[in-house]
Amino acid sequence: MVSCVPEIRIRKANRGELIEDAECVVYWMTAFRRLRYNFALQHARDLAVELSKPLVIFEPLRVRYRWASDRFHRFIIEGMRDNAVACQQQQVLYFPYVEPKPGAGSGLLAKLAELAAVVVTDDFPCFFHPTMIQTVARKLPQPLRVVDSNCLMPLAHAERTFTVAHSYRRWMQKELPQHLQDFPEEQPLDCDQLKPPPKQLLQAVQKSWPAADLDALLAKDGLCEFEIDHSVPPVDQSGGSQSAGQLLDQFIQDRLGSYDEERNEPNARGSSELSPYLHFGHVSPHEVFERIMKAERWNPDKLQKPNGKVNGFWGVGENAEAFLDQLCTWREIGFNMSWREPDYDQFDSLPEWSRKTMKAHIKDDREYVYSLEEFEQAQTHDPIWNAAQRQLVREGRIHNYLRMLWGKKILHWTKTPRDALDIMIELNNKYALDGRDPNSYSGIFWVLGRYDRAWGPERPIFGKIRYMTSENTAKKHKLDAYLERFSD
């Protein structure tokens, strides 16, 4: 069969040679934890059909990732359960593995790869993924194909790092339409050419590394023996493709029509709430885009000339235009940075002007200076900031607008800007379901000047960094219900 996965999205991570007499093709699912709209899964399927070999989908979850907790483990395992159920109806072998203790999974991928003609995996440009892929690529004798299914825009298409949203938006409006013809298949496993896997294919592997009992892990106290952070509990929001699909339905039906007005109102439920599912790969940005455009009765003939503006390019309603700007500009500019700049999460990656102005004000008097522990426990003098922090701890998210204020006040109330960055990263990555992601790093670094410009008047501590206050926030937005909800 002829693959429709664009070559620009496929990267050869090593020089391994195809093992023709191997027993299967392995898709090592690490970031795009879904069976729908997934270029990586689609490429693995294509190779399995081409080689006339069964396809094994291997989805592992290890213990030793930074900030591992009940919250993230459960969200991921809920997604694994959805995948397991869906694969029961398909001609593939799904192998979920949840490492029970540190080091227990060592050697598993290598052993599984002994059966593989080729291994395909996900090309996610953030957190531990790039280093992990480099390490594995050096050890595998067969080819390791790494596939980009992160964004509407292929990550390799941009030839430069964009530093402001306006320039990225104008470039995106010019370049993205050509890639809208290359969407991943909705159901890549609905393929009658896949060779059925023999039941005994993974028997030897699973003697040493048993498949996870997902229902047992999701039962009460199912994770209590794991060496992860049990002080960060699961949230009410369920992970997985099923929950992501339901939430997308609800957003389109109930909230898209008022998105532009209500997304910045803390008392309203105005945002899509899809960012955790996008982060863990439970839903594809391609599917989100397709569903939004279907609801707007859009077709490519409605596209306008690139103008670099938030509204007016796509030819849909202003609420959908505002949402698409978040999906296609603000989300994807963060991936552009993470893909091209290995130091995307380091202080020195900030624009020169912002580092210069913060350095000039580093010795300014600070009326309040809080420690990481005081921030974490919401023990500041500011009830609005405390409420935002409590929402982060309880729900794994902060309201869109208040997340900006949350970061600005951390800069205001720490000894140095570097301390502020460290605290923002620690709190966000420890508690936020959508943390450890290019998009969340964009938000954190925006607080310190990334994707922004110098502002006046120059102020103590902030210098020329954009300034925000709780007082102005209270004047601009209704906060009574929000503050009551997160009062203690």
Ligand SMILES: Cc1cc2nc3c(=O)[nH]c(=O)nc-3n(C[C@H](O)[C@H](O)[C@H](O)COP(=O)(O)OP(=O)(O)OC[C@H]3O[C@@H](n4cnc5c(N)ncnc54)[C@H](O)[C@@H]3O)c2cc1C
Contents of the next structure:
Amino acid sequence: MVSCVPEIRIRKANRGELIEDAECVVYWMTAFRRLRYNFALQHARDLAVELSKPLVIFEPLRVRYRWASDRFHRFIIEGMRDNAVACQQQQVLYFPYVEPKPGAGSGLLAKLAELAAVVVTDDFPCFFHPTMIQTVARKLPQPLRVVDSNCLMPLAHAERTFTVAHSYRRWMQKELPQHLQDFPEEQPLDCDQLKPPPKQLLQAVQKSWPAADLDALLAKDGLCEFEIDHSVPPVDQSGGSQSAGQLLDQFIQDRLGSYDEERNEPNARGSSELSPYLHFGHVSPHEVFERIMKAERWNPDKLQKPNGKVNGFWGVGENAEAFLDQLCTWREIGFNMSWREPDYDQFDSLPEWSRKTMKAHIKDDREYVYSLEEFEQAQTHDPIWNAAQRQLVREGRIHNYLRMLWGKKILHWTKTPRDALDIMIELNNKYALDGRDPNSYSGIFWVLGRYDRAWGPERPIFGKIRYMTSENTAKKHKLDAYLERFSD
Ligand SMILES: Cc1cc2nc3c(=O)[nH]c(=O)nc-3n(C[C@H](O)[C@H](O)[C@H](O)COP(=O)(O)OP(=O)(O)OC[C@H]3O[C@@H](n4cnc5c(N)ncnc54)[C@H](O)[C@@H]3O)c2cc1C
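The form predicted in complex with the ligand, contrasted with the form predicted on its own above:
Up next: the whole complex, starting with the chain shown before.
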């Protein structure tokens, strides 16, 4: 028997009518690029079974979105390859499409939709996704169902925008347990009620828009003809659900036991490193949660009374508690903001106190002012900052603690806070694998006061914004190995 996705996670994006005599159900996979623990795929599967039609999974990659580069293309295509392999064992048609030239993919979704009784897609509340969905919804004659598989908490459950972590945490502790009973299925495609798709189903569409040859694209120079930024090369880490699963295994086995102590140590490899996989949807937060809790031998009876505290609510070890606070509070408060506030990426969405204090200090003397290019090329006077920037450019990540310092110093060394914001967004989203995510804007806007409070004493440039220095960072943390690794 097929289970149902909770109603609260499903949005009707248009008023299209079901096309009863259509050939199939189409799942248009844009953000949750995985076949496991995926409510959107599960809903498409439910509809396919209910309507007794085959399921087509369409996973496209556009060529010209902002910051498209070899780094992100490769990571996404590696994920597509994992999906293609996994779908070979299943009763579905998987259609990966990588747009070869700008505009080449236009018309494809409309053509594919001519075959569909209903189209299901992913409800990702950030970057180009919300606008893209609105545009497509207006054009489709059949229903477009948009499904939220972003977080443990359904995004529509919150009736307000949370502006500080402790109030989100207190609310989450009260509200999340009821949703933990509604987990997505581990393997929604393991379902014997799916109708086998006829082999010819996509033939006409694929004549004009051939399925991507993923191995060829992943071969050396496979992307060289693409109009994407070739100055941002791939990193050593592979994308896809396979790699995400291996990383999660390793983290639980080797690093979860010391997470709380080690995650802030730049010399150590203490955190999960899952953020790129969470961002591209290669792994689900539900799966991460389930695996952590299994390792902790948790069951819901262990839950403590909600108390708003960082530690102790889940009734697991303190390292797992610390990790769950990142996953369930810090990650999800950012989704709450971008889901509810269309200006989440605009300077004026900052709290009033922070805008006011930065404005009061806008004319303060600045000993160092660097341009975007100087920041990008790690040409500041500060070896710690330069090392963090080199890590970002080379590895597509920055160590979590240094990422905070990295942002604070950009605020310190630019002419205005608005310039600082633009530079942080540009560098983070151009180089970080986990960029262009609700958490990108959480982290960057946190630097400027979001989710924080006023701090004293009032300082030049920062005013009451929380201040960080490289000197203190060097005193508090061992940095020798990190600095050596990224010395030039
Ligand atoms: C200036 C700045 C920019 C940032 N840009 C991004 C970004 O582009 N994308 C991004 O995912 N995170 C961003 N963060 C938040 C944080 O740095 C990363 O989420 C974290 O370092 C990812 O590493 P990890 O997966 O090993 O985290 P872990 O410590 O293993 O945590 C597990 C998961 O919890 C979430 N998480 C952890 N820390 C935070 C946090 N502080 N805020 C929100 N979620 C968190 C992430 O999804 C992470 O994968 C930024 C922070 C700052 C200060």
